[in-house]
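Next up: just one chain, as structure tokens, the form predicted alone.
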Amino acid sequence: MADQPKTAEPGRARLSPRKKQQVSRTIQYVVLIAALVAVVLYADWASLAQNFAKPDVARQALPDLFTIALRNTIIYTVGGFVFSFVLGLLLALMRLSQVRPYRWIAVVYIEIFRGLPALLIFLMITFLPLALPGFAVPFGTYGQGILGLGLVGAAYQAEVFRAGLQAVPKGQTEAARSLGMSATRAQVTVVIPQAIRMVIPPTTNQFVALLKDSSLVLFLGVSGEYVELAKFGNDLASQYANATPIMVAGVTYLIVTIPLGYLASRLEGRKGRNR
């Protein structure tokens, strides 16, 4: 006698894929909304607001936060920015040259800084007066943290600047060629103009990353006229016993993080665009 073909039991027919989607959908928002809730009902919000948030500890952290921990931090910013920009694109250079030296000691270099946590290099530096008797950094705190800031970014940045240096087609540094330029003059006015275009929206994230590793300034010692947001934040939660200057100091940080990231994300949205 032949198989009948089986019918589905009533009410266990097969979902179908979208019903499905649905149902997870449903049970995931319901999960977040008991976890809100929860969080809701059993956070003690007086005491969070009451070591987090206090207005009157808040006020005390005006207006230095602004005209000397923010401003610091963007000198450290900025100056490390600048060194790590030159710097990497050198490096990029060596990396991508013919002779072999050049290419030995960028990825000795990138290797070494890529691999070392940042702040080993920072507590290297404060040794440095020591290992070299004598010796000082320029412009003596600033130097040191820009320095810092500068020789782990550099590694960072000469990978995106070598990607950024292939990515340029053949075929420019061909024409450039043709029309009698050297190959140093068409690297220079040809392919490290279109590099630099290329990397924008990456390097806008490199800067993004020197500006919150700037708190690692602090292990420099800093304090003073040359704190940074981290350290102000965190020697104002020392003096009141209560953490609502380092909140404050999140929210600097945030205030200028949040608007670079959002043009990071416009830039590499219309880098593909332009594809």
The other form holds:
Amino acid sequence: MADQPKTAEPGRARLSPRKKQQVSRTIQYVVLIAALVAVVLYADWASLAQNFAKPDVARQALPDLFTIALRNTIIYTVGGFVFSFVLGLLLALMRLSQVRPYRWIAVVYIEIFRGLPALLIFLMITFLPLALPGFAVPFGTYGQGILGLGLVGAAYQAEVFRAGLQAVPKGQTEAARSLGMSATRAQVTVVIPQAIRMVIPPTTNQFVALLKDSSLVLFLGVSGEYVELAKFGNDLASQYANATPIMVAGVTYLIVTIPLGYLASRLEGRKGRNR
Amino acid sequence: MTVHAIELRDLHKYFGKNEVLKGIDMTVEQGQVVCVIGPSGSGKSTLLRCVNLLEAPTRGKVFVEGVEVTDPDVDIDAVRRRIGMVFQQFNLFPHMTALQNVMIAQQRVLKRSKREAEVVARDNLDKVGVGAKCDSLPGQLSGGQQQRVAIARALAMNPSLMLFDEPTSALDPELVGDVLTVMRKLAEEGMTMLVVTHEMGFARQVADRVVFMDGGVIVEDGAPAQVIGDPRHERTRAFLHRVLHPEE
Ligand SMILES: Nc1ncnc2c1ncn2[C@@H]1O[C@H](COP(=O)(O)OP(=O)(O)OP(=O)(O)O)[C@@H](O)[C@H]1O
Ligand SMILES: [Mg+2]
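Provide the structure of the form predicted in complex with the partner chain, given the form predicted alone shown above.
Below, the chain from earlier opens the complete complex, with every other chain and molecule after it.
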């Protein structure tokens, strides 16, 4: 094979693979530069800056951007996260239970809440008082937001935990049982702690997803001291008829989400090395 | 009538349609060391795991110190507390230090105080020669050290008998000796031991009896000098030949 003479066979490309790669790359650069030139020439930079990055409007966002909006975003997210962590673990254990009805309940829950848009859940929560007269979600808007995020997050977190629980080798349970631990005791002392360690990276990603979904609190009709970043940005933007506050809110999200994303992939990498 | 440490009566085990144990009758007396040998897939692990009910026998009875553990009313956790088990893959809890590995079941199962559990754990870790590794995680220990921690973990529960499932098979050859030394010491102290092993030297020197299994049945059961030195059955002879002369 290697010693075949280099005559051009019919039907074969005339360019060597290396040459072809060069041509392809040159074309990609040309397209990119053309696109950039078009954007620079045709975009109305003054108008864009005026609408999306107006310094004096941005200044209006302070200090409430941090003291109210970011604070509330964190409250909703952390609350929803804790809720989804606990419910997710419970669902995962039910999903893997020997008792068939528990498995059914968990499967139904997980499928429904992963299959519906999170927004729909939030809209339903606003109708809870109508459906259940006399019932109020505790802690007002905070409670409603945390409930919505928790219910949705639990379905995803349950799948994360299920993968973690299944990844703990069977020998671990056997060792625990052979020491006289009951099935429950073995789960609690041996299996669950290991599962939780394993799922730290995907759980960090879950946290980031919840942080972004906390913007759906907007649809609970919150106001005043309850607003989180998205609602805060949207309200200010309407007030000044200018999109700058939404940009500011966006940047604030990124300040939190990007480092967390890096953290998750670092943790993932470290886990990979330890294996 | 003396109470047998272990008694198996017509033990059958199926995995689905696959009959892995085909009627095992066997006893282990108090203080005896019995080694089980046999080719891969002959059912040695399954036999061992039926003793502490990690596998539920399909048919037949298992008695441990006179108590029928296959009786559905028996408290299996209580039975397992008295049976130490050592696995081929060690199965230490990787999120706990060596010391915690040896303490946890004492605290959670035997309800010993933390202090008492720690004293017992240190004693047993010293005994198996890994006392200096108390604060190491299993991942930081060699295979031989991990297996010795696993033995200490079982011993800390004060078992009246011990099951070993190929305890040295996952070890590098130079680490096998340390583990066998510990097991030999245990045997000398009078521990009742049922050991699945390929270590013929150990079986010859330490065992009171050697049981050869093949195809889910016991083919030969007798003194080590007889079963290993002068096997009666052709299957035993062929197996021993393969184990003792693997290069041929
Ligand atoms: N949990 C299980 N489910 C289905 N089949 C099993 C299971 N455990 C063991 N078996 C089968 O039972 C047979 C005996 O297995 P066992 O592990 O007892 O053999 P062994 O003598 O210990 O072999 P080895 O020397 O390889 O450890 C094998 O054919 C195995 O495939
Ligand atoms: Mg085996």
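Because the structure is predicted, anything quoted here is derived from the model rather than measured. Positions refer to the first chain, counted from 1. Only the largest set of C-alpha atoms that superpose within 1.5 Å between the two forms is called the rigid core.
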Practice task
Return yes or no for Thr257: a CA shift of at least 2 Å between these two forms, with the rigid core superposed?
Solution key: no
